[in-house]
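So this first bit is one chain, no partners, the form predicted on its own, shown in structure tokens.
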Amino acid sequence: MQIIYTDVLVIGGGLAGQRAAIGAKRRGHDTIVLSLVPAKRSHSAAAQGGMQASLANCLGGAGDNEDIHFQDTVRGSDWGADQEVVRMFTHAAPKAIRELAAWGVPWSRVERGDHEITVDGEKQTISENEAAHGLITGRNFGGTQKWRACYVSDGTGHAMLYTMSNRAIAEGIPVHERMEAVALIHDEGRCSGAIVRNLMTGEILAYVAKATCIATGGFGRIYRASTNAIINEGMGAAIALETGRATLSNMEAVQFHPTGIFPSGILVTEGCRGDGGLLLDANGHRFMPDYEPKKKELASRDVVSRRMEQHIAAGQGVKSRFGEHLWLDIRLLGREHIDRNLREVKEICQYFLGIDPAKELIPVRPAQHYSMGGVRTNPNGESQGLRGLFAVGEAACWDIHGFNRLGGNSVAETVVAGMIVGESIADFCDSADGSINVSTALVEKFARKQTQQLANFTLASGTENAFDLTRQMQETMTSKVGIFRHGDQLQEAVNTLQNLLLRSRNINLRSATRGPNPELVAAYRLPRMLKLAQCVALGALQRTESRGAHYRDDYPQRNDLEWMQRTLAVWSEAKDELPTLSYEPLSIMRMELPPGWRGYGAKDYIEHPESALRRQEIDRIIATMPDADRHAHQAALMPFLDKLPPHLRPLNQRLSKF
């Protein structure tokens, strides 16, 4: 067996992976990236909307600032974000955006002048600041006050891949392609690396580092009907969660996307609503304003998906062969418009459709799109359960979705949690803790270990077929733990994942083929997608309320007094079926913004007493600086700079001073 030795191992090669990689290697430390498939091929650049950062250089973001940004982050999370986090996030991203800027990311600009817009339904003229003129702009996306979403027309995604891969590549960061992680090496409390399936030959090979970094990305996969590219089946998350040591959160936090084009599920961009497209019922009327008549279409995405859903329940769905589905219209926004700004969606369109959106209403229909949940990490995105295993992008619970994300976050968090990361990464490295005496004994019992359980797959006489179990569980996510929830039918996904999780140690291989063998790959894989859904409903059962894109029919009240904490799960043993849960508790009396009312619907919950307490607190500590400005209000509310590499923690400057 091949034994590779590096300073850093990065698992995941898309923005995450290879931003922290590059973060890393700057600082001196040898680096590996292992990705599944090209890494210009990773499902990163199939984000198309933008990058949420609060830049400020457009008419529709004057006044932007992080203050706003934070705020906008913590409510669309349902207060369930880490708030020290959140003001990481938002601090670094208008760095971020304007670093990718300097790499060649070709961002949409502002052009001075008269521009037509639509704007709920209506045509309007704005007029843009002429010292905006060739700044960065931004549109409008759900859930936000300003107009942050930075973007490339609506492949933002791609060319943002593309120019880190071709920096990473310029940084001399060795990619691996075609390399699965199947295990990672741990003694003690320690991560010291992976065993590693090469996907072309069958060959197991062990990778040993000093710092590993899991950036595999979401697990869409365990549904049926997702935004989510096929890799996406969350194999990251799983092996950390297969040491026994390191902790998964807030799994039951899965956000569905509104506009997936139906029936496929492929994804139709926020910024189709951001720039105007409105959604209609079978009788082509606008229905979210009945809804949400503040926010209407730009509500927050686990608002809009959970009012479609309730609109078709109404029976006001447009009936199919293939089922009930709404329409996106965004033939008011004109084909100059289209053709400029919303390329990508015009294509998927004509493609998968057969329709051109300039003239024709595309279906729609609410789809899994995103894991708020993934491995548990501090703020330097470290397990908290496995010293010198690392978390990143959406593989990691860093935490700042909380229970629900904001469109153009998601990138965003890639890139700047990719930069905070690979700083901790490369202080790591460099610390007594970062050094490693491991054995090649450990590394051969782990690589042993893997060897023997594909053996057994290819050798065993079962009766189970992987694709077959594969499909059960997808459905069985997608119709008991939806977008609503009920405690019977969350009962009924755990009792039947227990028993799709047994049945999966009997499969039978009709192929033994050691490489390309998708057969093998979904015996192998089943299991611990198993265990990830498992994590899911069983969390979103125990979790008695609802929060964000949790939402409990039994129990629709955000429940601040019981259920203010975070869910962890671990998988002790290997035998077990069911993940062992707790809770880590959320310390409002440390928040910078307490819990209230997100905006949306009527203010139904129930608050916490110590709300209450912490807002006026936050008052007496206001008005004992009535001369400070914003920056020092903020220091002295909840104090976070400390907590970034001091290169990404002067003020961020823009064209006018809010």
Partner chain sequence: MNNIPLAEEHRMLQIQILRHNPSALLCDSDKGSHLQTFEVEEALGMTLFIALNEIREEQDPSLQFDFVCRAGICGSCGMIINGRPGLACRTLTKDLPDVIVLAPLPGFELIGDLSVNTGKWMRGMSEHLETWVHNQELEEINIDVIEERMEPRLAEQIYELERCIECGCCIAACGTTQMREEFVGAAGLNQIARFRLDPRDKRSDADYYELIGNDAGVFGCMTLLGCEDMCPKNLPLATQIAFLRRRMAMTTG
Contents of the next structure:
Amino acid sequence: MQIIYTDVLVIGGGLAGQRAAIGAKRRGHDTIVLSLVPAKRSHSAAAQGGMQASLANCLGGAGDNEDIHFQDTVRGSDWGADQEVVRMFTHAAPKAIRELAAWGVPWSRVERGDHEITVDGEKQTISENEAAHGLITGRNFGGTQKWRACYVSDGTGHAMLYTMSNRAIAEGIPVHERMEAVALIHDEGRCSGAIVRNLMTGEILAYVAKATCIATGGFGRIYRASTNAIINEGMGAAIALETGRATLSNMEAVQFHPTGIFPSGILVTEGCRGDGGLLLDANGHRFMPDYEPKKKELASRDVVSRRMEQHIAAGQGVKSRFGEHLWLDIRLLGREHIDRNLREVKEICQYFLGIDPAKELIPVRPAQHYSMGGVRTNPNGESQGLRGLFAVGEAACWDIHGFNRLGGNSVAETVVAGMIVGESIADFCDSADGSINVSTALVEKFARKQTQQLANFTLASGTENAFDLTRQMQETMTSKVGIFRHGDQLQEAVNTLQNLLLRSRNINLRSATRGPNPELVAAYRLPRMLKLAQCVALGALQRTESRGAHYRDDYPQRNDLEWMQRTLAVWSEAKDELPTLSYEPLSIMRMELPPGWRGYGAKDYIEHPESALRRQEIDRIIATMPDADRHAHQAALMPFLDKLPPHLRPLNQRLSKF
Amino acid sequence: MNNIPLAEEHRMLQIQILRHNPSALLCDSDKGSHLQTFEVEEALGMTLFIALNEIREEQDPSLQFDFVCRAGICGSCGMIINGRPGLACRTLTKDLPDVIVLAPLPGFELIGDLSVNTGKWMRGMSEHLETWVHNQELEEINIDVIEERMEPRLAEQIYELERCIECGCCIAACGTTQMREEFVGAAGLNQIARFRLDPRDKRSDADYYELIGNDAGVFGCMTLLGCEDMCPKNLPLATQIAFLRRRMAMTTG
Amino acid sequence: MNRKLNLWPARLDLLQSLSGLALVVFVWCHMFFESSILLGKDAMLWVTKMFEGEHFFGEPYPLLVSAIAGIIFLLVALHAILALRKFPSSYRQYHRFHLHMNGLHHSDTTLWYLQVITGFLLFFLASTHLYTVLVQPDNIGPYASSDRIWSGRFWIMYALLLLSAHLHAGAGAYRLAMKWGPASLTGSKAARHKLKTAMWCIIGFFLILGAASLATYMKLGYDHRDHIGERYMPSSHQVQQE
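The form predicted on its own done, now the form predicted in complex with the partner chain:
Full complex below, order starting with the chain above.
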């Protein structure tokens, strides 16, 4: 067996993984990126709409700053986020976007003078300032107070990913393509690389590394209706879970995007609504203002998705042979705007629906979109259960999204966290903890286990079909662990998944082809996906409240009193049928923004007494500093700068003032 | 208006796939390269993505092909569809005849069946043409201050060329690359056009000439225009190549 | 930065295009001159005399025609050598291109292959034609040419030459416009479509013009078959010359 030695092993070649790899490499550490597919085909490319960063350049973004971005993100998370990390994130986001601008991303720019925009179905004219001409512009997105989503037409993720990949190539970082990490090598709580399967040849090899970083994105494919790419099966999080050491957190926090094309689930960007698009029902009625008079179509994604499903349940959906859906109307934006700023949307409508969105309505229904949960990490990106293991991006629960992510915060997280985690990986490698003492015996032990498991599939006289079981899992997740959740159904889902996991040990392969055997791939990924699915289902069952995207119709209130907690899941023993859940409290008394009403969605929640106490305390602290600026106030409430690498600490310059 | 077409139409499609598994050659009963026919009942809104997955799940689990985003944006699923390169995920079967012949993209290393190693080719192209912003000062950029300005129109023009998804269709559609493997193709030339347009890249025409001023570069293009006609993203490839040809022919060193 | 760039690839590419362009212009002009026969024998003779310099120097210098033929011959040779670089150079390349073209059904690709074939034919056809003119520059005229075409059985070669030369020249002109702009400048499919339509119209026009001229020469040659070698005298000078 081939063993490859490197300083840093990054598993996943999307935006987050490549940014972290660049950071580590620039600090002088040999870095290898593993990717299931060519890096530029990673799912990051699918982010169409934008990246949130409080640049405050365009008129709609005037007055924006880290504080407002922070508030929006925490409210969006329904107070599930780690507020210190949100601060780190909002502070570094303008830096990340400016770095990418220098590296070559062709961000859309502010153009001086009059522009016609669509707000609330009405045309309005705004006039951009001369002073902002040529600076990076932003667009309106759900759940934000300012126009903050910086974009590149509607190919933001694509442009970012290509620039990032090109940068990684320039830095000489090898990307080993079509390689899948199937197990983490670890001993006594220290991770030291991964066992990897070459998807082209079927060969098993080992990568031994001082630091291993998981950046494999989300696990949307455990659902049937998902906007995710088909590679998003969560294998990185799953192999972390299988160590029995690393914890996953908030796995029940799964986001559903309001505008998945019906029925294929292909995403059309939130930019459609940000730019003025409307949601209509079977009668052509714009229903969102009835539910959300203030933010309307631009409430946060969890709220809009829920309202849409609620409206369909009320009999207002459009009936079709595939089921019911609603309409997205962007006709009012005009052909020119669509051709210029929503071209990918136009192409998707044209190719998959055969319609022209400038003239016709787009059939949409919420579909699984994002995994807020993932490998639980410290603010520096290191796993809380396994030393030497890091995680970044959607695969991680760094926790800026809590129970609901804002549109545009995901690509922002990838590059911001990538910047920060890349540095902390380098710090780790430089420190005494960085050195490893790995015997080839250990490596071979892990490799043998994988080889044995794979061989079992081809030898066993099982009766189950991997594709069928996968479909059953996806169906279960979509129908029982979806937007509206209920205790009974969740219990059924847990039982079904448990049963599927047992059956998955009895899979029979019809094809014994060597090399890249797609059926074998489905067979060995299935149990891992089932374990993730079980973390989601069991987490949802046990969380008897509604928070962000997690909505229990038997417990419709957010319950701060009992559930200011982050769910942690471990899979202690390989033979276990269920994960072991525990809870990590969120300390309200240390929050900069104590829990309250989000400003949209239900106002009804069970308050924790500490929330009022903390608010009083905050008022008192602010009152003692009459002459201080916002930065001083912030530092007094919840200092965070020391957690950032030194070069990311300076203040961000804006047009108005620092 | 606005209804998903409800026409009931259930053709039986004959999908003929060029099968070949190079890594299985050493063993088993490999039949070498051959055309295998699968029958699939057409469904409403069926794409080749759906049809191929159905074949794999129900008829032949060893069938290899590549899909990632299945939404026409990642460029993984380029293949030859009835003679012409295209993205399989967004090709609707209703636009195709009863017999559909699928083959892997030529010009790339074959992994197996319909799966080819476009990633390796594209990475090689990127390394060879150095498709990144070259700027001596990049190491010292200050990311705390307001970014450099750029004309909005210019940003749009750069994005226009940045839209390439490296699917390889232009390479498969190009007679020149089919004959001469060293030719960088439209995908490569478009990258040079993109960085040449970008004021952040400080390279001069002489620098670009060193990369593409030869018969493996812009002067190798014989203007067969297959790239322009078969680009799934409708990139203005012929315009860009003509532009580069003029600039490179005028370069004096 | 003082680097030594190898500018030869650029020069050769430019030279291939320029030599092609010059030949296209020549071939098209040539058509108008030779088709002067459609206006009558006198018109054709006038054109012949013009090339022999008689209108300028008072007496004919057929060597001038030889000189022009020589220059064109060199141009053809230059263009051929440069273009040869682009031809399939091995069976493998030839085979791959064929597979590619047959699957693709793409007119511009097929058109290029047609240029390869016609280019190959033109090696022989154009060379033969030019050689004839080069060594017998005085053997051009209403009867001289007609006799060669009919009684000398050159019409077979001229018919092939006509077809090959115009397909090659028309397609070449279109390709040149796409290769260097300005036709590709607009980037619009409509502009290209127009250009391509224009190409077919031009090819069609010259083929008709050429075929009509050739038929006329053949008719003249047929009628004149018993007087081979006799030269045509302009109608105004016939008596005087005799």
